[in-house]
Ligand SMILES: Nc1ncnc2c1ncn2[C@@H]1O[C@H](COP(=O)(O)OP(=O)(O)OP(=O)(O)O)[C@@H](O)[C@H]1O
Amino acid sequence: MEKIFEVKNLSYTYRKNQVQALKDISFDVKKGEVFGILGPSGAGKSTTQKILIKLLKDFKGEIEYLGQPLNSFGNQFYEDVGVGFELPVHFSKLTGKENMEFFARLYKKHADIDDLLEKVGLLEDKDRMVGDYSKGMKMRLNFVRAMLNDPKILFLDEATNGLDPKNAYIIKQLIREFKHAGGTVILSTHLMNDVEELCDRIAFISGGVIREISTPRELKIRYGKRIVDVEYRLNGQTESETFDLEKIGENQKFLDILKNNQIETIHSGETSLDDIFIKVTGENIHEDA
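Structure block, one chain, which must be in the form predicted alone:
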């Protein structure tokens, strides 16, 4: 699969306070995938994204974009990139439509604004002042802004944070559609449900170092327990048993329970991404909110 970005031995130190934010990290991002960058506050996630979108330039290491050095690209690079920052920044005294028309003028090409507004449920509010928008409406408008230039790559930071389930679903569905159309997404979030639903691969960063890179499924298998918990009804009571997953099809007690009892629940011992986050980074997931 073609690589959009290839990062080798990337390090970055902020000059003002001499804090080394990234320490010799390497990874790649493939075309058409949703790649998650996860970690606690101060881990290096934002620094990594800022470097990849050329906001920070004095880094050590190598970064290639589509097989060429990232620093060799001029402003044309930004025609390929859409960015949705965590905290939306809009002109509060302009309408939603006027905001998008202003930002659209920064690009040579752009998508249909009304179509994007309709997809996120803001078309009827396009002529309202953004200062009157709710936080959720501003977040949805932020996603429209990221999609304005019909980008090849989306950088999203907490894309669904603060949205109700219905509107969060809409944004996630649009991300899926973008991916299925060949787009690439680099996602940073503390919402593990979003990670599990959207990401093909994830990188856990802690202390400026990548601790793990893998798929959500592989991580859950690796960090989980190979057991099966069964809850079933016996003599009017709920009973539970735990079985080793190895050769479970040959375990007669397990088979008898399945055959002779009303099964209420069956769960494998896979762990949650929240638990993996804590194990890998040593941090509580909610501290990164």
Second form
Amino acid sequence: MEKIFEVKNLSYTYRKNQVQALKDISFDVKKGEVFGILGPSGAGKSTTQKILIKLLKDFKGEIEYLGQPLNSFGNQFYEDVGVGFELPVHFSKLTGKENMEFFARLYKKHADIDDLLEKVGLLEDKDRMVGDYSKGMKMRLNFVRAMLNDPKILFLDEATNGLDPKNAYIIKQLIREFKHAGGTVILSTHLMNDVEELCDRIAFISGGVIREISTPRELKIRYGKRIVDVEYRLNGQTESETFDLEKIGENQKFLDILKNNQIETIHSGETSLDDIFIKVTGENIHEDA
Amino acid sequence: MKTLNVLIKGEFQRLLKYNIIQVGFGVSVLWLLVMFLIGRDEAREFVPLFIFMDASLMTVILIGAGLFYERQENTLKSMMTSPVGMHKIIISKLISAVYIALQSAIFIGLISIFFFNASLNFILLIGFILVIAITHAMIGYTFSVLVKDFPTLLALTMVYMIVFAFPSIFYALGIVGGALETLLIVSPSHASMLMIDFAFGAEISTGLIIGSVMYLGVVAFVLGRFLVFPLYVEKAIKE
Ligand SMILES: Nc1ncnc2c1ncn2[C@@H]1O[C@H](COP(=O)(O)OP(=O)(O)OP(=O)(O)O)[C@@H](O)[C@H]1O
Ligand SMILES: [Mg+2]
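Would you mind giving the form predicted in complex with the ligand, to go alongside the form predicted alone above?
After this comes the whole thing, all chains and molecules, with the earlier chain placed first.
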């Protein structure tokens, strides 16, 4: 499949405080896929995105965009790219609509602003000052901002951050639509749900290093385990035991417990990507989320 | 060209929405009131001073504050991921800065001609205001890219006023004497003051005026090229 980005041995150090945010990472992004960059806070997700969208230029290593060095592209690069930032990026004393109209005019191609506002549920609030929007509303406006130029590639940094489940669902739905229309998405997140629901491939990143690149399915097969937890009464006390779901019907201990004890609860489950994440990176993603 | 137009229109929309044009106009009206209060002859002498304050100090304050808020709102980052070049963004900002200064200079200038019979070379004044406003916009930008918070921005602006602007004003009012003049040569405020006085017909050698214009040009270029432009871009991206 055609490669949109090909990144080789990318390193980046913030000059100001000499923090090496990325250490020799390599990956590629293919046309039409949703590529997730997943990692704990401070892992280097935003840094990676800022480099790919040409905001940080003094990196080490090679980045090719559509087979050419990224640095050889001028400002026209942005005609095809939509960027959703992790923080609100609007003029607070302009209305939502005024903000979007201003940014839209900077491009050759335009999407229908009202249509986008309607999709994210902001049409009714389009004439209110953005300064009066809630955090979730600002984040939805960020998404509209990213889509203004009808982009081919969408960069989303924590796009569902601060959204309630309903609005997060709407944004995820729009990301899926974008993908089905042939778009490529690069999204960074620390939320496993997002990754599981949206991503074709994921790069696990922590401490500026890519620990693993994989698909959600592959990871679950590799690290995941299907299990049954049983709680039962034994000699007046509650005991619990975990069994492998494979061939459970031939597991004598499990069958004995079922036959001879009073069962309090039975749960089946599978290792979540959360657990896998901890295994892969050795870090807890929700530490400081 | 089309995007530059869009950027300039956007700047003006924001000058209005953020009440900067209104505040600028309000200050002009305030000067006007003062002029009518102090009487015709005195007022004529003070007009250059009012224009100076608007074109230099007000520019530093309004531009500094404007850019500071823009940094906080992260909007520059959003503009930088659009196809417009950074130079166009800066040009549009300078145009809005110059507009603010011109608005007040033209307003006060016209009033001083019609109500106070000031002898004023209007074309020259406008040309000078252009240079003064660009230089002071650069000074305002420099302050706003150097500081982290708003109180520090205000403090820095105050220091600038005390070190550069006030001595010039005192000198113009005759409060401090001629010995200071040699020191004042390095002050952008003083160069501005000389130029405005010259436009109002003061007897100042042409050489000194040309020197002043060139000096302001150099200050604007050096600040713009080596401080504002690089820091501006860096801060916009990394915050
Ligand atoms: N502007 C900056 N100046 C200096 N260091 C920075 C800057 N931005 C990020 N860093 C450092 O680079 C590293 C990676 O930061 P980055 O913002 O890429 O993390 P992230 O994965 O996006 O985290 P989060 O989930 O919190 O957004 C961190 O150690 C951070 O402290
Ligand atoms: Mg981040």
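Residue numbers count along the first chain shown, from 1. Note that the coordinates shown come from a computational prediction; the quantities given were computed from them, not determined experimentally. In this text, the rigid core denotes the largest set of C-alpha atoms whose superposition between the two forms falls within 1.5 Å.
When the rigid core is held fixed, the Cα atom of Asp28 travels less than 2 angstroms between the two forms. Once the rigid core is used as the reference frame, the Cα position of Val230 differs between the two forms by 2 Å or more.
Taking 2 Å as the criterion, Ile257 counts as shifted between the two forms: its C-alpha moves by at least this amount when the rigid core is aligned.
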